[in-house]
Every structure is written in structure tokens, then in C-alpha cells.
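Single chain ahead, written as C-alpha cells, the form predicted on its own.
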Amino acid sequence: MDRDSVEELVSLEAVQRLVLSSCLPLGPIEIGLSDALGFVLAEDVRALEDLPPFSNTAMDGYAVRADDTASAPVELSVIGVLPAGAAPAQAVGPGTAVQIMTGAPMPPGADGIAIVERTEPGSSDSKVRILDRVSPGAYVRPAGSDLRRGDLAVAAGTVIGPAHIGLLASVDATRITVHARPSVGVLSTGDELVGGTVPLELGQIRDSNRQGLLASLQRDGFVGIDLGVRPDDEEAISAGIREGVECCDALLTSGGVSMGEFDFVKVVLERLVAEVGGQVHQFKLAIKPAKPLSFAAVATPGGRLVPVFGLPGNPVSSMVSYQVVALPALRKLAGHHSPLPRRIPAVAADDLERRPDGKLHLLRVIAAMGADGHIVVRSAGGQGSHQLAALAASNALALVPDGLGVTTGGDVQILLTGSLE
């Protein structure tokens, strides 16, 4: 076991109940159908008119009645033609038939489509040879086949893909009640930290955790805001999250939260809350990497409360926690009515290596559908936490539970972190 004792360490579960009780959802706003792609409906949408709105042809080919073709193969006269975008000029009568294109509307008195397969010229222009029999109702879409006048169109909660789109302009849903998107502010702190293409001087870093935060807020559709770098400084980094707070819907920031004299960022969260009201948490998480993490939720004069994530320095640990923890937080802040990512079955290719020592391992893996229809994982490299090249290289991160490990051809979880290979 580490230095942590088992009773000191909380569970990733336990972590993502108490932050997702925190955060209440956002909005509601109304937006045009154009820019909904993504957002979360916040209220039902209901058809007003019926879907199709008449009675049309499934396919290209004559407009007949039915009982015409009893004695198939048949021949009829051909009246008119009717394409889609045009209304019927006459009706279908005994022994007679209109040469019909897919979505136009069916003529008084036919009830069935011969389709244009099954058919042949007849012995004249003016008629057309039809061989199999048409049952009534063949190839026909009849209005409100889709939805009916006040049926449910799309439910609140939906997430809008490009189908619900399609489906709202089809009810003529040019503007739409959805919840809003947070805006997040990132943060990262530490005198070790620099930006741009300035030679490093020893002990120094490059400041990755920030882009790579805004890179995923940005991929997961949400607003990021830079709030760029603070030194390790108790005065810098309270007036960072102060105008985190002021300005955004959620804030995070990377490192100063561990056991070091100079981790000022709970420090700060904790004042900040005992000022202006709220909650505050500090946790060491049963997960490995991501150990340490300050949750708070500030709250503002508006009466809103504002989550705060102090995310850890090291890189991979930052990004993991950002995906296990902030991340649902963030869902569920955009109204999303299952917030927790979707644990996945897999079967490990190698072995997942690991030690008991009173944690959960997300180990960095490449997710690929194997030959069997299973997914498969093996390990994407080098699990530290300051080594981003094999967090780079992953799709998702295996859930190792404490003990051994898993061998070859081993039942294992997945949280997918991008495309299955």
C-alpha cells in the first residue's frame, strides 16, 4: 500500500454524486434551429400539423386504383403526370392512371403505386402496361404517418443531433427552448510554468495543461475562456479564481492543490467560500492518476453557485480528472439528463499491470472492435502521470480495480476518451 491509508482515500462514485448534487442546469435560452446542433432541449416540442402533411407516393411509378390491376397484367390510360412540388389536377378514375413522382401527393380516387419497375409501355403513348396487381395502399405514405398534430416531436432532454434537426424543421421548429452551454474558465498556476516559444531555463516547464483543458471544453462543446497562467502566489491566484467566478459559468484550474507549502489554490477556495458563501471539498480520490482534487461551489450575488474544479498539475492527472469529474459536472450544467460517462465491456489484448494499493487505475489504453465483435484494449504506454505522449496516443482509459491487474483475455471497463480504432 502507499502512504495513503485506505480510510483517507474517496471513492471515484462518491466524488461524482457530491459535484453532480452541486450543479443544477443551465438556461433555459431560446436559439434558431441552425445553431442547435449539440444543446439539450429544455422544453417538449410538439408537432402542429400532421408529418407528412398529405398523402403522398413512396416511389416513382403510376397512381392507380387498386382495383384496376386485379387482373394484372393490365393495361390503363395514362391521364397526366404528376411531379413532386405540384398539386393533383384530376382525379384518378375506372381504368385510368397518372404517371406519379416519389413525394407527390396522391390524386383523388387512386389508393396504390405500381411502381415504375413493374411496369411497360402500353400499346399507345397515352397508356402504360401494368404487370403485377397493386394492393390498396401500396407505396403509399398517408398523412400523419410520421407524426400526428400534436403528437411529441422531440422530447425536453434530447440531446439535438443532426436528425432532431431535421425532424424539427419538418415541424416547422424554426426556434427552439434549449439549455444553455456553460462558459468555463481555465486556469492553470505555477512559478514553474511558461507560454510560448521562450527557451525553457532548468525547472521550468511548458504550460500544457491549459490548452489541453481548452481543447477538450472545445471538443465537448462547450465555451472555453483563457484565464491564463498564475504564479504560485496566494494574492495572484484568489484574484484569478475571483474573476473566474465573476465571469464564468464553471472554472477550472490545474495544480496547487496537493500537500505542498506553496499549493495555494485550495487555500484560496476555501476563503473564498467562507466570504461569500457556498461549499468547498477537498479530496484525495481512490483513483490513480487524479489522486488530488478541491471542489468547490462559490456562490454569487445573483444566488447562483459557481463549481470550481482544482484540478492537479501533473498533466495526464489533470486531464483524467477533468474527464471523470468535471466533465459529467459540465453535462449536467448543459442540461443533460445522464451527466456520468458510459462504462463500456472490454477484454484486455495484454496484460493491464498494476499493484494493490487501495485504488481504482485508469489506465491509458487503444480501444479497437476486434474480429469477434468485442472490444479489445491494450495499453497505450507509459502510465505516469506526467507522461502525455501515451495519453495522446489513447482512445480511452480501463478501469483496473485495486489487486493485480488484469491478464491477457481479461473482462476489463473502458471509458471512451475519442473513436473507437
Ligand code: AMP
Contents of the next structure:
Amino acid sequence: MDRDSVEELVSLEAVQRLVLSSCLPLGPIEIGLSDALGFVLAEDVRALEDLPPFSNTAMDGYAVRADDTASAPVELSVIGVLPAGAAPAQAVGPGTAVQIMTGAPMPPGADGIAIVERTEPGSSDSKVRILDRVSPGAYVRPAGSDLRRGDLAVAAGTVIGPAHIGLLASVDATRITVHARPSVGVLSTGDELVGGTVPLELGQIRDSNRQGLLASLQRDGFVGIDLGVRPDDEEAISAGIREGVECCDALLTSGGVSMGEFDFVKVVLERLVAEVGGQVHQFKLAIKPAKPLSFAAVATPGGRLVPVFGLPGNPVSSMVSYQVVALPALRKLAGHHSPLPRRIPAVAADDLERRPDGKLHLLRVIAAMGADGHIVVRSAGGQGSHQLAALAASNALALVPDGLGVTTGGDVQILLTGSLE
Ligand code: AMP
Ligand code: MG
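For comparison with the form predicted on its own, provide the form predicted together with ligand AMP.
Now the complete complex, all chains and molecules, led by this one.
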């Protein structure tokens, strides 16, 4: 055991629950379809038209009366040619056919398609020989066979992808109601931080959390707002957090939430909530990395509650606590119905060692598809909370419960943070 008593640590699940319960989906907005990718639909969308809008052919060939082909091979008179986009000029009567291209409307009288591959030239230019019997409905796509007018096209809660946009466009649903996308401020704190390509003085480091968190927000479909770096000064941090709460739907800070003398984020959040209302929590999560975390839901004059995540400063900790605590909350703001990350079963390809300490360890691992169809994981490198290299090399976090770890071949659950190799 390390010096934290297990009692004062709170489980990741409890923190996720509490944080999610203080976040509400952002109000609905109406947007055009071309802007809708990645938004969460706030209201069901129904088809305004039948899809397809008219009965049409699925293949190039000849529109025929199925009855006429009962004793195939048969010869029929070709009375016209119908390309896609044209309306039929004449009906198909007994003994006749219309040459037809994929997507063209079925001419009246015809009830099946003889595909061109199963036809031959007839005894004259205006005749065609149909080789096989055509069944009624063959290669015909009836009106409304994809969606009928009034059918549910896309349900509320759906994350709009390219196929949804195509579907909605095809039923003329060109404006849709979605949850607004959260704009999220990102603020780094620390006297040691420098931005830009200046030489480092002893004691200084480059600010990596802001860049990493802004990129995470971009990847996850939120609007990141760069609020810069603040020194370890209560006034400066207070001004930064107030600015963030005013301008954003949520705020991420990093640094200043542990037990150090200059950890002002905690203090500032306590004072701010005491002044304007809301709630504030200082957590010690039973996870490694990313034990300390401040969370506040800060009341605004407009009656909103702005979630503020005081993430720990260590670079791996800030990214991991974003992933497991802030991201689910932001997904809830964005309207996702299942905001928590999915735990996926995997198998350890190497020993994933650890010591008992009352915490869930989130190891940076490389996950890949194994030959037997299972996902296999191996360590991505040094697991220190300052070791960004292994985080960068990883595409998953392995959830290794308290104990001595998982031995090679053992089961382990993972959270994917990148795409599977
Ligand atoms: P803190 O949480 O403020 O005690 O910081 C913990 C560790 O994370 C210290 O080594 C800090 O220098 C480092 N750190 C804090 N903020 C950042 C940042 N924005 N980028 C890189 N490292 C940071
Ligand atoms: Mg600090």
C-alpha cells in the first residue's frame, strides 16, 4: 500500500456517475445537413418522401410483362428506350418490351426486368430475344422499399455519420435538430511552463497538456478553445477559470490539483462555487495514473452549470483523466446516450505487472488483433505518469485491477483510445 489509505480513495465508477449526473445535454439547435457530421441527433427524423420515390429497375435490361416470358426463350418487340432520369413515354403491352437502364422508372404495364446479360438480338432491329423466364417483380425496386414516407429515418441519439447524411438527403430532410457541440476551454497552470520555441531555463518545461488536450477535443468532435497558460498565482488562475466559465460550455484545466503548496486550482474552484453557486468536489480517484481531480459545476448568471475539470498536471495523468472522466461528461453534453467508454475484452500478450495499492491501474498498451480473433495487448513502454512516449505509442488503456497484475495469456479489459492495429 502507498500512503493513501484506501478509504479516502473514490472509485472511478463513482466519480463518473457523479460527474455525469451534473452534466446535461446542450440545448437543441437546427443545422443544415452539410454541417451535421458528428453531431448527435436531438429529435427523430422521419422520411418526408418514399425512398425510392418511384418503382424502378435495379439492372440494365428490358422491362417486360412477366406473363409474356412464361415460355422463354421468347421474342418481344422493343417499343422504346428508357434511360435513368426519363419518365416512361409508353406502356408495355402484350408482346412488347422497353429497353431500360438502372434507376429508370418501371413503365406502366411492365412488372419485371429481363437483365441484358440474359438477352440476345432478335430477328430484326426492333426485336429482342429474352432467354429466361422473368418472375413478377424481378429486379424491380418498388417505391418506398427502403423507407416509406413517414417512416423513422434516423432516431434521436444517433451520432450522425456519412450514411445518415446520405439517407437524410435522399428523403429531403435537409435541416435537422441536433445537440449543440460543446465548446471547451483548455487552460494550463504552472510557473514552470513555457510555450513557443524558446530555450529552456533550468526548472522550466514545455507546456504539453494544452496541446494534447486541445487535440483530444478536436478528435472527439468538440470545439476546443485555447485559454493559454497561467502561472501558479491564485489571482491569475481565478481570472482564467472565470473567463473559461463565461465563454465555454465546459472547461479543462491542468495542474494545481494535488497536495503542493502552489496548487491553486482547488482553492479557486472552492471560492468560485462559494461565490456564484454550484458544486465542487476534490477527488482522490482509486486509479493510477491520474489520482487527484477537482470537479466543479459552476453556476452562471444564465442559469447554466458549467462543468470544470481540474485535471492533474502530469502529462499522462491529464490525458488519461480526460479520457475516463472528462470525455464521458463532454459526450453527455453533446447528447450521446451512452457516454461512457466501452470496455472491451482482451488477452495479455505479455505480463502486465503491478503492485497492490488499492487502485485500478490504467496501463498504456498496444492492442492488436491476434491470430485467433482475440484482441491481444502488450505494454507500450514506461508507465510513469510523466512518460508521454508510451502514451503516444499506445492505442488503448488496459484496466488492471488491484493485485499483482495479469500474466501472459490472462484476460484483461481495455479502453480503446486509438484505432485497432
Ligand atoms: P501539478 O499537478 O501542477 O503538481 O504538476 C504535476 C507535474 O506535471 C509537474 O511535474 C509539472 O511540471 C507537470 N505539468 C504540469 N502542467 C503541465 C503541462 N501543461 N505540460 C507539461 N507538464 C505539466
Ligand atoms: Mg503545478
